[in-house]
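Only one chain is given next, in structure tokens, and it is the form predicted alone.
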Amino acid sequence: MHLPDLNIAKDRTSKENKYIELNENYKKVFNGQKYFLRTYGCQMNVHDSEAIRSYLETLGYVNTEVIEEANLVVLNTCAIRENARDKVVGFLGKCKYLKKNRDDFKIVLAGCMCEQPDFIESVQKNHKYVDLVIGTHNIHELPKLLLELNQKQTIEVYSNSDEVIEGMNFKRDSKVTAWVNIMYGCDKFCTYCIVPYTRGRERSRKLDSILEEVRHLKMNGYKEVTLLGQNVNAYGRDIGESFANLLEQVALTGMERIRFVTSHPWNFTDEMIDIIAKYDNIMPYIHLPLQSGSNEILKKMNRRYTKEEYLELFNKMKERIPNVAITTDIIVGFPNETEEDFLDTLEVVEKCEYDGAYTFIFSPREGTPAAKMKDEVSMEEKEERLQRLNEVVNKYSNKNNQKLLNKVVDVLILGESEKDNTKVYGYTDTMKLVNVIGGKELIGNIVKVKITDAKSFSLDGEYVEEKVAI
């Protein structure tokens, strides 16, 4: 058994990539047997559950989107925030039902939740009936330990990974686009933040392993990737790369659209800006999260950069990159961020005119710095605030879509809408999520659509059928 710990959790020994291949023997073992897999958090727990999902059917499982059905339930869960931590607790109440008369039901615990040390506790102690926990970093080693399950909870969590792991299969949601991890973890310890200790240090992948990941996809029929990682600019910094060499690389194998996230201001250097700007197939569209406009509060969270620093990098990318849209991260009720820090954030939201940003109310994490901080902002301040920040964001997400009313822009079509059959759903350069009037036979390919219609949060469009020339 290993338990999660939060100091061992601060360090990285040494660099190994480690090339792993599924042992023969666990192929098809449960053949027939039915899995449920619940997702919580961010892109890089969506990615983690298409490996997931790629191990439990190489085992023979089949996917089922009804619990009662299942054999296996997997939740992947999320730390960033306590009402994650609550939705996980809540769906176990269920499953702890479900698992009452049944001697075939498996219950699995994954993901950020697991690294940290108070939900084990609570995990041993109120949860016994979970028969499997595992960490974010031995995702890989899921087959083998659920061979080898028995009556007794097992709990395998390493507080920190000196590998990372090439080789992994990937049981992708979309056929259209994909996630193609570029690197693993974070250093910047912003004083808020639980990843560095739920994701370890920063742990480049190879290059040429990840320029192999984007031309079989490429091979395959995909439009699209997102290179993925917790702080995707400092690639390379721990093996002699830089992420913007490896941006242009990915540019160079001739996928027709390459999105990143996330950025950290901080590493965001002027080369990297020139090479967006240089490739048409790189999209113009930068998730560059502020999380405070107040120089105080910024020093207070680590985040290493001031505002008129962050205002200077945004400005160079809306002057050096044609067309780009920029959107961000904004936390409110930081321990005792006060109504004049407050307003200092406003200011920039106001300058900065986001096409968007994710708002949240601040969720202390046990383990973290700001945990420990003294806060006398009351809830009530703290929502009042956020109601306040996020009209002013709502305002200039739809002042940025109106901008784009009876326009004709490229979409890439990923699905059908679930709410009307007779639309189908994409995105633009700019990641502004289109509904199309158009049929099936769209999906998988970028089309030229007229935008009909205007909201802050997604855009109303029609199918404008290319006239061949002749």
The other form holds:
Amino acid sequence: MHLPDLNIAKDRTSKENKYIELNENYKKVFNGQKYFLRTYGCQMNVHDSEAIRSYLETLGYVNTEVIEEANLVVLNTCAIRENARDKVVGFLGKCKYLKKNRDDFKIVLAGCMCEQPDFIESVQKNHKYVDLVIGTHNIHELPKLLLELNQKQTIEVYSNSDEVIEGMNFKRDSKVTAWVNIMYGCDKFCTYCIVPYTRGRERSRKLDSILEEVRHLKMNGYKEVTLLGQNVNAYGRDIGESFANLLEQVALTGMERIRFVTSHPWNFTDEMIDIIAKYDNIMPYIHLPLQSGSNEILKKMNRRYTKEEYLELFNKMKERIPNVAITTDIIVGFPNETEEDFLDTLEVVEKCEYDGAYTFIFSPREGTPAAKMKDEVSMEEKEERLQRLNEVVNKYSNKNNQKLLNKVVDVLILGESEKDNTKVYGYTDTMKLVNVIGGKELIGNIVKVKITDAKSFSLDGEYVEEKVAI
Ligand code: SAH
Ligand code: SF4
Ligand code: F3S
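Form predicted in complex with ligand SAH, following the form predicted alone:
Starting with the chain above, the whole complex follows.
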């Protein structure tokens, strides 16, 4: 048994690349059994779930969307805010009920919550019916651990990892757009954030492995890749590489659309901006989390930039990258945030006129420095600030969307619309969601779409003509 420890999670002693291969004897052992997988949290988790699916299906499990039919339930959890945790705990209650009187019903917990010692304690005490807990660093051990399961609860969570895992297989959700990990972990230690503890220290994949993966995806018909890291600007610092070079090399593979998330405003270099501006296949879309517009709060958050530095970077991006769209993340109600601090945030939002923003109320995470800070601001006040912020945010996303009305834009069509089978959906180069009148044959193509209606969170459009291949 291995239990998580937040102090150990902060350390990293060496780095090595570990190549994973699945034991041939494991294939198909669970033939015909069904699994139900639910994913919470960010793109990292969504992509990790693609690895989990691949392992389970190699073992012979088949997917079901009906939990009552399943023999195995896997919850890939997120720890970023308390409400993410509440959702998982709520769903666990349902799993417990379904497991009653059934020997063939196993429950597995994976993901970031499993790296939190207080959660693991509660699993041991209150959720004894959970069969297996696996951490974020050892997903590749899932087949072995499933085969070894017995009546006792198994907890295999490592607190840190020096390894960079290579050679993972993924059962990708899409045949058009793909996630590509470029690095794992985060070294920024923003004082509110649990991620450096749940995902470990920053470690980069090798440039060649990433390029090979992108080329392979291109050969298999993928039109878009999104390079994934908690802070992609930091890519390569541990292995003598740079994100600017990686981005350029990926652009040179000829992949039609290249995106990346997330970039921290700190150490976003001019070179990176120039590369984004230079290549047409690097999409003009940047997610640039602000978190707060108050210098006082930014300092307490350990964000390493001031409001002025943020605005300077923002303006540089707008000037140098034609037609760039920028979105952001904002936290309100950080401990002792004053009305003045909050107004500073609103002022930055007014200046930046973001294309979109994810807004959150600060949620204390046990083990992080901010969770220990005294806080006199009431929840009522925080909720009111969130509402005021959202009004301004929505005003600008709507305004930016309106600019596209009656314009013809390129949209990469990803799939059929769930609500309306006469429509498909896709994204503009600037990452705006468009519902398009058109048939399934458009899926996987970048097509011209005339925008006929613009709302705050999506656009409607009509297919005009297929883009001529270059
Ligand atoms: N690596 C990414 C962040 C991933 S978490 C980055 O730095 O941009 C996504 C967002 O969740 C963060 O940008 C932040 O706005 C929010 N968040 C993180 N910890 C939080 C907390 N304790 N309470 C509320 N929001 C939080
Ligand atoms: Fe969390 Fe900050 Fe790292 Fe983002 S950069 S994952 S907010 S510690
Ligand atoms: Fe959540 Fe872990 Fe992502 S805490 S936001 S799933 S890195």
